[in-house]
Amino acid sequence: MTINVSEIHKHVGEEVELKGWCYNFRSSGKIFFLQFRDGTGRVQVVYSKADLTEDQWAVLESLRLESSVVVRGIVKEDTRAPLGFELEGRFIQAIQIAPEGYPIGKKEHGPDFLLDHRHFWLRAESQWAVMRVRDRIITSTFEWFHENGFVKFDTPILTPTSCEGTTELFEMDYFSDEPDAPSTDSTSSPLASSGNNLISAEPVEASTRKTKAYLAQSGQLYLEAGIMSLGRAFDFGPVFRAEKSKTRRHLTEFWMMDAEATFVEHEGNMAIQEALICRIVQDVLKHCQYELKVLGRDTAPLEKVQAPFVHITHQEAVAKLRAMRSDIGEMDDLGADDETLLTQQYDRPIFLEKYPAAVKAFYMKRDPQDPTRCLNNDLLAPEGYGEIIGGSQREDDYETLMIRIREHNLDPKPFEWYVDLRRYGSVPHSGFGYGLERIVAWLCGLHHVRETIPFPRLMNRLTP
């Protein structure tokens, strides 16, 4: 019977077959210990020379790291094993014997070497664990949204503008306006009197005007169009930012989830974010205990992530940070050091809300109690991990939105369709976006986001 390692606990005392890879081994000459993995988990297979033919034992001795194999054996309970089980080996078949010199050995390797060999580093148990936690976060996100009336809505990656200007976007020189039609005047053609069906022996090149296009940094604006049809919607996919940043929290290409909902205002928007994050953390703690153990993650701080989260206004945060000797200004966004200082004061996430409107995006609605502030929030993860979500109530009045576009010195033409949403059936609405890699880093206890995505793209890294 062929099974996965993850199912091994169901087959104690039975002979099973596993297909996968040899990630380590050692031999005493009479006993061979094979460390086996198959993508679902890892288990030790113990072979006795006395139980095998000479040919079978020769196969074992020919193995090298990362050789692919088929193994068969009897499932035995073993409390010393990570999974609590091991296999008493009865059969071994080599699918492919890897050559000597697997690049990632047992010695310590620097981050650049590991990133250069990312295609192999992904096989390490720590990276296996990170990818499974990442998958669980994505799964929980989809489940929670579908349980709460949100529809998956796909927004474009190629856009004519961005949510907040184009200074940090990747520009593409590809699209063009409709070309001017070439002349079809028959008198201009040297073949016009020949009876030939061709109009001209040489093509007449059409004149074109290039249209700027950009790789998207958010699907938010398009998602706002979607909710005017669907009520509640979310997207999920890769986005791109061309900022020249080398911090541990930034990637050039990353995955983002955006969500929007009609008839939801500022407080309701934060309640949705809170419920989603609570669900994600609970699901990771429930389904990824082994993975978190592999990563050495202390789960006690995660177990404290429960509603209600802490709420602090930007003004209050500035005062707190200044008392801790930060040099933050009244109009400044929080830097990474400021976020770390603030989040270390609390054992649960912090809603940092109502930033100065003058330094925030044009689409954020102003606070009616203080028009110098907007109805926005950042959600900061504890333990120094900082911002994982940004959101706001959106401006829903047509005239006000046009004023904001002019105040931000934006070209109104690319936003004509977006402003149209306020002309026909506008309603109060709000939304937010999370950065997947930042949430993965937080829940896995990782220092740098480069380990949270299969193949990180940084300003100085495009390979492998």
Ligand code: 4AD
Contents of the next structure:
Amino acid sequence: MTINVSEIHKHVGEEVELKGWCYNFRSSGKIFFLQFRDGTGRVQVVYSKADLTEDQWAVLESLRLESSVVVRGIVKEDTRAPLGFELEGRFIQAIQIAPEGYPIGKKEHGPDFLLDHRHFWLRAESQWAVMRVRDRIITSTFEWFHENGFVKFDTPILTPTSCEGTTELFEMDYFSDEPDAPSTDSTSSPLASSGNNLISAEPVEASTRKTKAYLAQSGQLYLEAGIMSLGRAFDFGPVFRAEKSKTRRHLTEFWMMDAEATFVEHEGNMAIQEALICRIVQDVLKHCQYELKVLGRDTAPLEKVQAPFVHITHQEAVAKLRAMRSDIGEMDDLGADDETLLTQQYDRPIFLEKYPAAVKAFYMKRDPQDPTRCLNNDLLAPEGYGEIIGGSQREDDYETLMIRIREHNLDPKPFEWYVDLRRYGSVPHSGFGYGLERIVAWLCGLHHVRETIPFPRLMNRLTP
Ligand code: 4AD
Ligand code: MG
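The block above covers the form predicted alone; next, return the form predicted in complex with the named molecule.
Every chain and every other molecule in the complex is listed next, the one we just looked at coming first.
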């Protein structure tokens, strides 16, 4: 019977068949130890020469690292094995014998070498574990939102404008979106359908690509349109930042979840973030114990991630940081070092609230108590991980929003539809976005986000 490694505990004493890869092996000449993996887990298959035909033994001896194989054997309990089981080998079939020289060996490799071989590195147990924790975070996010009345709403990646500041935009040439541009769709063209102007059905030349398009930095603005229909919504997808930052926290392409809700103000917005993050951490602790063990992650700090989180204003944070000898200015955004320093003071995540409006985005609502500040928050993960979420209450007044757009030197034209939302049935609303890779790095205890996404895109890396 063909089974997965993950089901092996149900078959003690039985002969089973497994299909996968030989990730390591060693032989004494009489006993052959085959380290087997199939995507669901890893198990050792022990073959004894005395039990096999000569042909079968020859197959074993021909195996090289990462050869694909079918193995059969009897499941034995073994307390020394990571899963508590091993197979007494009875049969081996090679699907493909890999050549000598699999690039990733037992010796230590530097990060650049590993990233150059990312297509193979993904097979390492540590990377397998990271991808599984990532998957768990995504699953828990969808579950929590659906249980709490949020609807998945897909926002576009090709956009006519920026959401988070124009200095970090990836730009590309796009077709003209003028309404009178020639159409290539012959069925919708009145001239083409009349049959007397076939020329209009010719393909349009590339020269019509005269507008600029930008890769989305966040789906937020579109989500704000979505909630005026749905009430509560979230998106989840790749976003792009042409940031010239080579730090352990920055990717040029990463996955963001944005959430948005009507009739939720600043405090309520943070309560949603707190509940979501608690759920994600609890689920990872519940479902990913083995993965966290593989990664050597100390789970004690994660157990402490419980409501209520710490709340501190930007003003208080600056005072604290200056007392700890940071050179941060009153009105500065926190640098990565400041975030690290601050998170080391607490064992729970920190809501850092009410930033100076001058360093924040145009759409954030100002604090009525102090209009130089926004009703916004970052959420900082403990243990030095820093910002994982950015969120705010949104400006919901038409006139004020127009002023903000002008103050930020933005062209109002592409934002017309967005400010229109404030003209027809504007309501108080708030939202936030998390960076998936930052959360994966934190929960897995990884130093750098480059390991948290299957194929990282960094300033100096576009391959593989
Ligand atoms: O703080 P940010 O820029 O906020 C927004 O984009 C809002 N529009 C979100 C919203 O309110 N819906 O980005 C949100 C999160 C950050 O907190 C961080 O976790 C992550 O996205 N992030 C990055 N992750 C990896 N690489 C980068 N270059 C990142 N930039 C932001
Ligand atoms: Mg931010």
